[in-house]
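Just one chain is shown here, as structure tokens, and it is the form predicted on its own.
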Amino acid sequence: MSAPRFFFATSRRARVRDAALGPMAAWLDADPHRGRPLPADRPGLVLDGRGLCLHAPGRKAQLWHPGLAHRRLQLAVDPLVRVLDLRPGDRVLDGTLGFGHDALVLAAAGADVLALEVFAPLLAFTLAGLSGYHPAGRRIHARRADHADFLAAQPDGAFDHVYLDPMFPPAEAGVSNTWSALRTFALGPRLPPAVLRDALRVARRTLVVKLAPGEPPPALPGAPGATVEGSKRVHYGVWRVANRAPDAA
């Protein structure tokens, strides 16, 4: 599947000069769209008086929302934090930022998070929401990058932990509008073996992959088998790596 091309538009309530639309869209790597109606066949961002709204085909427009991260921040120990055996100051690579809910929980638990997102408009949408929602959101470092390319370029043991949420199988009935919108941007195979090998090489202590309900951990020939950990509702494939020193190169 080819990457969707985003549009960018503004409303009158945003009070943006028409001449600024093009440069703003170019910064977002999106196509400027003037007037109405908005495109119905592709995703986009609309800047209005409330902030950035995400538009996805067939879905209601939405502002960024913390989803279950709101509840997870209230927990004594979140399941993902427990699975990682997270220590304050640990460096975590979140290779699949999406709406940033996991990155927010990890940052709030004291991790130094570098989050990757391949779509510039989605990256801008999520960072705007994170920074305005919780102080920990401002401590998430983000970069526009494809996680496969980024991992391949990293030295061994570059991060304490690597976390990957490889998106979902086809949407189940009754899922929230928030996650249905995010599925619109899912591309390609879930996690090719080459990506997993690089992720395991880059992780100094732990590689964690979020699993769909009932899904076994991905097979990784030549590597120790993964355990399934988490909670009753959320499962992770976990590879524990013997502590390795970061590559001096």
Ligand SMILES: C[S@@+](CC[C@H](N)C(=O)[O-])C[C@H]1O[C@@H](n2cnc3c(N)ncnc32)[C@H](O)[C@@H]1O
The other form holds:
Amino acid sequence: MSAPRFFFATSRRARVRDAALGPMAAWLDADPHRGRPLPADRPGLVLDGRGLCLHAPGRKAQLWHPGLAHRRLQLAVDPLVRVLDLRPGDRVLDGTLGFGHDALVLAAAGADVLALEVFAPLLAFTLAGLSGYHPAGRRIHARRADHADFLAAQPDGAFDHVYLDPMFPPAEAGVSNTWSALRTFALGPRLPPAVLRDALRVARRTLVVKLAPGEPPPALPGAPGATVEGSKRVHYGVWRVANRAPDAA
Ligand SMILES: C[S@@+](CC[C@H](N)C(=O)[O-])C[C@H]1O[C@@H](n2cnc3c(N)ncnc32)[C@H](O)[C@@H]1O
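Moving on from the form predicted on its own, please list the structure of the form predicted together with the named molecule.
Now the full complex is given, and it begins with the chain already shown.
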């Protein structure tokens, strides 16, 4: 399976000149779509009178929303913040931005977050949503990149923590959500060993991988095993890095 091509469309209420559609779509690395109906078999981004709307096959179109991050921001200590033993000013690489919920929780806890997202339309959707929702959202630095390429180019210990939340494998996905709709367009193996090995090398203190319910942490030959930590509801595979020279970045 190959990565999806998003479409990009506007509605009349967005008041975008027809001539601007092509350049905007090109900037988003998406295919411009004029007129209706909208494609039902591929993901897309639509700029309408309310803002950017995400379309995923088989799902209702959605505006960005904070989801559970809304409640997580009110917790004394969020499970992910606890697992990372996060200190204000820690540099975190979030290799899978998605809707930015985890990145937002980490930024609100004082982390300096750089987040990567492989799909430009999702990056635009999430950055627009985050910036209007919470002041910490404006402190998240994000860019379009494949985390495999980005990690391979980083020096050892470049970030205090590396966090990866890949889409769950279909068999373990459980409830249907936007990710399950997007997952039908697989990006390839979930977390190839080479990516994990680079992530561990780039993490100065902690590598954390979000796990599907009941999923064991991925094996990393030659590296110490991960512990499973988190809460009753959410599980993380955690590798704590010992004896890395400080601030190799
Ligand atoms: C399950 S979502 C992450 C959800 C996110 N943690 C949150 O709190 O909203 C996974 C995201 O990672 C992105 N992704 C998948 N493979 C990637 C890669 N190789 N590099 C960068 N982003 C990737 C997907 O497009 C998707 O947006």
